[in-house]
Structure formats: C-alpha cells, structure tokens
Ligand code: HEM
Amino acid sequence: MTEPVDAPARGLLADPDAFAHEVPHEAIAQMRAETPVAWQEMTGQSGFWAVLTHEDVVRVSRQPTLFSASTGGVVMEDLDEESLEMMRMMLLAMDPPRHIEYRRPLAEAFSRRVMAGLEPQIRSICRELMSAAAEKSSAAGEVEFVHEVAAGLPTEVIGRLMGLPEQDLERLHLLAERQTAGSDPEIVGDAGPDHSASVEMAMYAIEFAARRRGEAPREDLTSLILGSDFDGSPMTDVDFGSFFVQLVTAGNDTTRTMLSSGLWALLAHPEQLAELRSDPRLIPGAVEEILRWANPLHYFRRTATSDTELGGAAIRAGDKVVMHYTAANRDPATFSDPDRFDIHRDPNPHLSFGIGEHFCLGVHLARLEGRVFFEELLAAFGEIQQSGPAVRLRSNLNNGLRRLPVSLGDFRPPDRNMLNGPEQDH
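Structure for this chain only, please, in the form predicted on its own.
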C-alpha cells in the first residue's frame, strides 16, 4: 500500500476543519506531486484513496463498472443502509446500465436547445433579483450575496422546471441547504449531517407526486418524470422522492455556489472584473474559469469492485476511491499556472461537471444561469464592493460560502424591451 510520508496529511481531505477558513491548495498540491493517489485515514471507519491528478480522475470517471457509484454511494462517509438505498435512487449514484435507463428519458429536457429556450425566463428572474438586491442594499447599506441574491436564481428556476408551488420554494431551499452543509454546525447544529432533511424533502416529493398524478399533465419535468418509463416501468412515488431530492438539492446548491464564489473571485481580481464590464462577451469564459478555480464540489466517491492499480497505488476490491476535483482542476500537468484565476484560459478542460458516464445532466442549464446572472449583475450595478469578511462553509465536500456581504452601487434598471441581454456568440 502506497501512503503519504507526512502523517498529518493522511487525514487532511477527510477533515472538514481543514477547509473551514480556506482550501488547503498548497498542501493538496504537495500531496498530488508526491503521491498522486494518496491514502487518507478517517476517524471511526475505513479510509479512502484520494485521486488527485486530472488524468487519474478522468480514468476513474470513465470506468463506472470498475469504480462503482452505487456500491457505497458518492460521499466518503459510510452511510446506514436506509440512507444508502435512498441515495441509490439518485442519478449520481447509479451504475450502468441502470444509470443510462434513468437518464435517457430526461436527456432531451436538459438539452442545449431546450435550455436555450429558458433564457428569457432566467433573465427575468435575474432582473427581479437585482431590483430586490438594490432595495436591500439601499436600505441596509449592504446585502448578504450568497442567500439574498445568488440563492434566488436556482430556487426559482428549479421551481419552474418542476412545476412546484411558489409558496413551497423557501422551505425546499432550506432543506437543500441543511443537506449540503451537514458538516457546518452554524447551519445544522452539533448533530452532524442532517439526514432528516433528505427524508423530509423526499416525503414532500412523494406527496407532491401523488397529488400531481391526479391532475392533468403539464409541460414540466414532474409530468415528464411521472409519465416516463425508467428501466421498463414507471417511477413509483417513493422512487420519485429520492430522484426529486437530487434534482432540487443539486439545482440549488451548486448553482448558488458558482454564482457567489464567482463574484468573490472577481472581486479579488478587479482588473478581470473590469474586463467583463467592458466586454460582456467574455462572460462565458469567465464562468468556465470560476467553475475550475472555485469548483462547487470538492469530490465524489466511488468504490472499487475489483483489485486494480491506479497512480502507483494497489487498490483492492471494496476500497473507497475519491475523485478530488479541487486537486484535478489545479493539476499543473493539465493547466498552465493552475493557481492563477484567468478568465481568458483556453482550453479549460476542468472537471467540475464530471466526465464520462456521470457527466452533469444540468450542464447547459448551469452555464446559461451563470452567463445570464453575471450579465445582469454587471449591467445593474456599476460598482460592487465587498463590505465585510466572507465566511466559508465548514465542509470538505461543498466548496462554498456561507456569507458574502457586499455593497452595491447605484441601480441601473434594465431596458425591459431587451430580454436577450448583450449580443453573444452562444
């Protein structure tokens, strides 16, 4: 067994405290250079192999049978059987061929063509968010950008896609946050990961599915899912509950993180922020660099199904194998000057959407939301300043902020006749 020489580093990636104030990029870089597939110990359960190079993360991603998402789930902690079974009904934790059978009916609904048709709605939501943020900033002198601005977009978008009642969106947003911030006592207290939030959201979805089955079909994702066959049979209401948890939670958390971490990155690089203001056509490239440099998720786990070798490490059947995107996205073998934030980076083969079998189903939606949000934000406010310290989530899974206070300059209302925004090469 190949292990890091530095004993303290053997548990670095398993420790949420190591990520509480900043991402330990320097330590990760040293680990990647010395031991590209590094053994990490965990307290109270078996450790895992951390896959740290871009090449090896791609290799694991492209072998979903050898490296299973379903066997042990996609988080490094060992789950109880009930939680694991619930996770296995989520696309991100399905193995082939089941994953393909469940993904296929949804593929067209998330295609680039269909997502492009949502741009006017997304732009309208963004403009409402900017107007509300301007009022808050004017009254209080600042806004808390993570929750008062960035969180509003994915919550509204996933609500419209799923046909959810407007009055339920805030509740679902809070449940999603309790799930994804399970290591942060400021959000869930001292009890640790809040698995009850997943159960509560699933129960909501089961009741929602039963109610919708008694109504006429609509043109939304809920009717599509309830009316489709998955692996030869319709999805049950219970299965819909687990499926719903992934769609709503992922749709909320990762997009909110991309938008808030993106602004934080741009505020730290004012010369590049100025470039985006002067040429909005650079925004799509900036979104890709935000995704690379501040990837919303640090990792996903797999479990080896057979003995194999990876990066010089002898992997045994049953071993946990963790694909660490934070390390892969800054691998100097793939990215020149990888620690530099550069909105002009091209090519930019980051792995924040995954690759292979589990490439993110919502990739086109996420890119659209990112582009339109920053177009509208920069058009609405000629000046944005950080007005207090940013506070990170205490999490070694979610690479996000809990708080980002900003003050906003004078609000510039948009031309309501221009719902397509700046002219772009889409």
Second form
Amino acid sequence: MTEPVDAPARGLLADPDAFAHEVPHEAIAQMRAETPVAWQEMTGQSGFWAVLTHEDVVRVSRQPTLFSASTGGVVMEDLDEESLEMMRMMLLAMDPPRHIEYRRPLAEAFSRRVMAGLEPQIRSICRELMSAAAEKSSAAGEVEFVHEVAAGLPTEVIGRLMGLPEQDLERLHLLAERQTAGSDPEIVGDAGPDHSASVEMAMYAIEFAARRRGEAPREDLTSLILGSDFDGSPMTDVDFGSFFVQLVTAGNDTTRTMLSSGLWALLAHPEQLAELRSDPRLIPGAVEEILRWANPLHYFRRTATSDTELGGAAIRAGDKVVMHYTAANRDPATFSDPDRFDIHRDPNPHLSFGIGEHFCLGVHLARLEGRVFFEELLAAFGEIQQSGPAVRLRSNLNNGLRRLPVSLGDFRPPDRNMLNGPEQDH
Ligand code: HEM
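For comparison with the form predicted on its own, please write out the form predicted together with the named molecule.
The complete assembly is shown below, putting the previous chain first.
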C-alpha cells in the first residue's frame, strides 16, 4: 500500500532522528501552513498537539491553568510517577499558585540590575577561557569549541553566583558535563539517562547548604535562598539540593548551546561576523538573532486541564500540548523572511526564553553571558575557522551541537585587545 504523502510528518517532531543531521525547517513550515496546531503520533504512548504559530505558543504560555506544566511535566515523553514527582519539584513544572510563591523570592536575585553587577566576573571568566583556548588551539591546531570553550562559562558563573568555594568549581563543571552526556540519547542509547551525576550534584549541594547555615550570611544566591520563605516555609537542605541541580540544568546546556551554535551561525555568515568585529555594539542584537534562529530548546510541553479549542484543533482535557519554539521563531506571520539569519533584525520577539508564567528566570544572565562571551571571543581571536564537521545532538528537545572543531588564530591577550572591561559603553 502506498503511504499517504504526509505520513512522515505525523510523528516528525517526536522523532530524534529527524533532528540528528539538521532541523527539518521546511517540513515544519509546511505543517505550520497547513495545520497550525498539528496532531503528532508517538510510538507506544499517546501523541500530542504541536502548537506551531507564534500567536498560539504565546496563547498557551499565558494560560498556565488551562495548560498545566505540572500535570504531565514539561517533556513530551510520558514519565513514570517517580520521575514526574521529581520534575514537579522544579519551578519549570509547577503551576500557579505554588509557582508564584516559589518564584517570587528569586525574581530579585535574577533581576537585570543584580545580574549586571556580575559583568566584571563574567568577563574575567571569559578571558581565562580564551587564553586556555588559545593555548589548546596552538598546541593541537584546533579546539572542540562546545566542550573545551563554551561549556566552561555557565557552570563557572552559576558556581560563583551561588558562592561555591573556588576549589569546588572544577568538580561542578565535571558533574555538569557528565549530566549533559547522560541526557544525550546518542550517548546513553536504550539504557536511558544516567541520573547519577544529578544525584551527586544534589548531595554536594545539600552538604554545602548545611555548611553555609552555620556561617554568617553573604551577598550571594545561597544566602538569599536559605533566608527566604517558599510557599510559607524555608527551603530544607534537600529542597536546596534539588533547586541547585535545577539551576545548573536549566542554565548549562542552553547557554553552552547559545554560545556554540552562535559561533557556528556566524561562521556560516562571514559578512555578518565581519560586521560584528568592526562594530561590537551590534553584538546584543546578534545574540537575540542567534537565540531566534538557533533556539537552544525546541519545545516545552503542557497538558490541557479542560476541553478547549486552539488554532482550529479540538483539544480534550488530558491532551499533551507542545509549544514548538522552533516553529514559532520562524513563523512568517511574525518574522519577515524568517529563515534568514540577520543580526539587524528589529523587532525580534523570539520565544526562545518562553513567555508568560514560566518566562526564563535566567534571561538577564543568559543575555549578559552571550554578549560578554562574543565580545571577548572576537577581541581575542583575529581568525576563527571551522576545522572539521559540526556534529549535532540527536534530540527532539535540545537543539544543539555535540562537536564544533575550530582553529583559533591571531590571539590578542586582553591587555592588548580593544576591550578593556566593564567600563565599555553598553
Ligand atoms: C540561552 C540560555 C537559556 C535559554 C534558551 C533558556 C530557555 C528557557 C525556557 C524556554 C524556559 C521555559 C519557559 C516557559 O516554560 O515558558 C526557561 C525557564 C527557566 N530558566 Fe532558562 N534558559 C536559558 C538560560 C538560563 C539560565 C542561565 C538560568 C539560570 C541560571 C535559567 C533558569 C531558568 C529557570 C529557573 C526556569 C524556570 C522558570 C519558571 O518556571 O518560572 N535559564 N528557560
């Protein structure tokens, strides 16, 4: 029997293989044009509604009671009850009013103003990363940019934000790298994810919290969390452990991907890279376009709590609803010439940080890390070239790279490059 023409599209967005070599943007665009809220099959479990337009993703995100993050969690795969319970302890998978109570004390700690104060530290971390990368590249002829350069920034930043002792930062970095490897289906195969790095990280954080309770409060996130009430009571050390893992998880892969996919995008558009070199004030706009064009996360899921209608689809209570950021970020109704990478795009209302109730708590930190990292990268290296094929993650959720080999040349150490620190006019 001949397969119907649209057969591959019926489970496309659930299939990690469909994203293994490239993002199927053309097929997604066709689906969005034909059925803006499209039913997707999944093998061995119920399928989901894929929400593909910008307008409808915003609509779902802004109705957290109708579209619950907590009921079925935020990933499209059904989870067993134990994993679901663990996920529900994360801010990302809480519903109001509990979500509001947990998020409130953290909002100030992650505000733009507080994050801006971290700029000198972030710049100095970036400079250390660039010096180390220059050494590796000159010794080996190339560096693997994802792990040897980009991955170093987010864990180091979170470590300092939480006030971890300097000598523990390397350990945190190694645990975070193991944790990422454990969520890469290509690496773990059918055995499923290895949670041991997360458990070890939580144990470390529990001991750290216990130690810090015995000391005078400091100016860091740990003191703020230990001194705040969440939903009427303080966090226990165990809660602190799981919150710590959550911050590392949320901020690590996503930021690493923004930096590595960002460089990849710029290398594919050398004229725009040259423009950034000649005018670094364009970097914040370039970071936004990187986030739109190469959004680090393809989607998050919700579960409908009542029957409703969305984009012409009759959704039933209990149905899975997937907000597809990759599709929304290239919706031609919102973005002109959406497939074009354009660092001058303005306005750029991409949804890579979500929107509404669960809008990314780390948004100001991520933007700051993106800007400072590219400022320092371009100032440090007069020549950057891809030296081998990039390898993508095989994942329907993480839209990132596993490998990006590059050679870095014409190194200019910080005191001799043009950017001399946070006093720049940005
Ligand atoms: C480029 C980097 C990042 C991207 C693309 C990103 C993306 C997202 C997205 C899509 C959401 C969910 C939005 C929703 O469900 O509506 C989210 C939530 C969240 N992000 Fe980020 N994120 C990034 C960096 C960070 C960083 C650096 C941190 C913290 C260190 C962080 C912490 C969080 C937290 C705690 C939440 C849950 C917020 C809530 O449920 O209220 N993220 N992020």
